[in-house]
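Single chain ahead, written as structure tokens, the form predicted on its own.
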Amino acid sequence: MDVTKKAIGMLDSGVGGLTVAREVMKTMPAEKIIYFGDTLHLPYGPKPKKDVKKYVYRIIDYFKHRNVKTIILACNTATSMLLKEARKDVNMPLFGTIDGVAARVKSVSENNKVGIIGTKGTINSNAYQEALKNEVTDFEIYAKACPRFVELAEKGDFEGDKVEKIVREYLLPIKQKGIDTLILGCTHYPYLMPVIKKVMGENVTLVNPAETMALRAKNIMAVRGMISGKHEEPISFKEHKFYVSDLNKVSIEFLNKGTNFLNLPNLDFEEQNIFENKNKNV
């Protein structure tokens, strides 16, 4: 099969990775996507690396059976814990949300004071911190885990007094450090971007790693001759496939609000519990 006709596999611990899918669709509109959200094991953030690796590698095996041409870790926890390791183990191009973000921060930060927010697993991995230090050694970095943000996004709670109160509790200590750039180090966090922007103020630039990763993936895939030959012609949304490992954990509130926020047609998730049978291929 012509590699350009194959789909891109995207994985996340839930529906947060759809913010990455949106950027990939905008950047590479002719590419088909197979999205897998592991809602059965959500959230990945507080789990030990050995468990996250077991889940992620099982999904990667599933993508191999679906004959994808590349895999995107649309999950910051999975990316920060496993990207380097998985690139050695997986015989195809592998991209993660951390790709290209340090260069983006360097280009927008004026005072080199940078905040990073993410899950506990992402923050503790130091992956973003190390990427920034490799780009500019004199960055002042302030990192904070914001676990409740995932809970809010998955429930479809994107705004309101309750959401703003929680966001303020997490972010005001970072804001007081005088940062001018904030990395949204979790794919769920863009759902809360309007509230985060309100709390942080106009002087703080919000960096969504999905944007830089999608562009980097496109450039590398183009060099390798993997982009669809009709890359200027958007495909029908119906050609994308969206799976979750536990449909009961996809909230009606998210489906109602999330699709509108993402500017996507109605999402039709299909349950595919690939963890029930290790040899299950479809």
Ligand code: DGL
The other form holds:
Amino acid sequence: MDVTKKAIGMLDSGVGGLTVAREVMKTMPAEKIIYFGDTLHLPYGPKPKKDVKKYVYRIIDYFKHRNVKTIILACNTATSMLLKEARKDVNMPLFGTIDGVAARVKSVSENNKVGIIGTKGTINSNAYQEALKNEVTDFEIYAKACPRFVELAEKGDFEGDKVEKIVREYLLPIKQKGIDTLILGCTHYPYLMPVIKKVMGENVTLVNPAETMALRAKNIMAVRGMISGKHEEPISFKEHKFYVSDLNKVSIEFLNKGTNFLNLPNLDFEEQNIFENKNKNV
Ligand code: DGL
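Following the display of the form predicted on its own, present the structure of the form predicted together with the ligand.
Below: every chain and molecule of the assembly, starting with the one above.
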């Protein structure tokens, strides 16, 4: 099959990666996406790397079986823990949310005080901190895990007093450090963007790594002749496929609010049983 016509595989632990899918659809509207949310094993953030690796590699195998042309790790936890080794292990181009983000932060930050928020796994992996330091050695970096944000996003809890209180608790300590740039290092966090913006104030620029990654992926794919021909003509939304490993874990509240937030038509998730242990949830 002509490589340009093949789909792009995108994976996350749940609905977070849809914020990345939205950027990819904007940047490469002619590309067909096969999305996989591993709701059976959500959240990835607190899990040890060996477990996340097992799940992510299984999804990568599934994508290979679906004959995709490239895979995007639309999950910062998976990217931070695995992108480097997966690039060696998997025989096809892989992109991750961290790609290009340090250069973007360099161009945005004026005082070089940068905040990075993500899951425990992402923050503890040090991947973002290292990428930033490689770009600008004197970046002052304030990293913080915000585990509750994932559960809020999955439940469609994007705003309101309760959400604002939680966001304040996590973010005020790093705001007080005087950062002027904050990286949303988890693909679930853009759902909370309006509240995060309100809490951080006008003087802090929020960086969504998915924007840079989508542009980079497009350029690299174009150079490699992998991109779908007529880029001006968006494909029909129905051609994208959205799978999850456990349909019961997709909340009605998310379905009601998330698609609106993303400005996408109604999402039709289908359960795809690719893990042998579905009923044991290991
Ligand atoms: N959305 C994912 C990320 O970007 C994972 C969240 C989770 O499963 O803990 O890290």
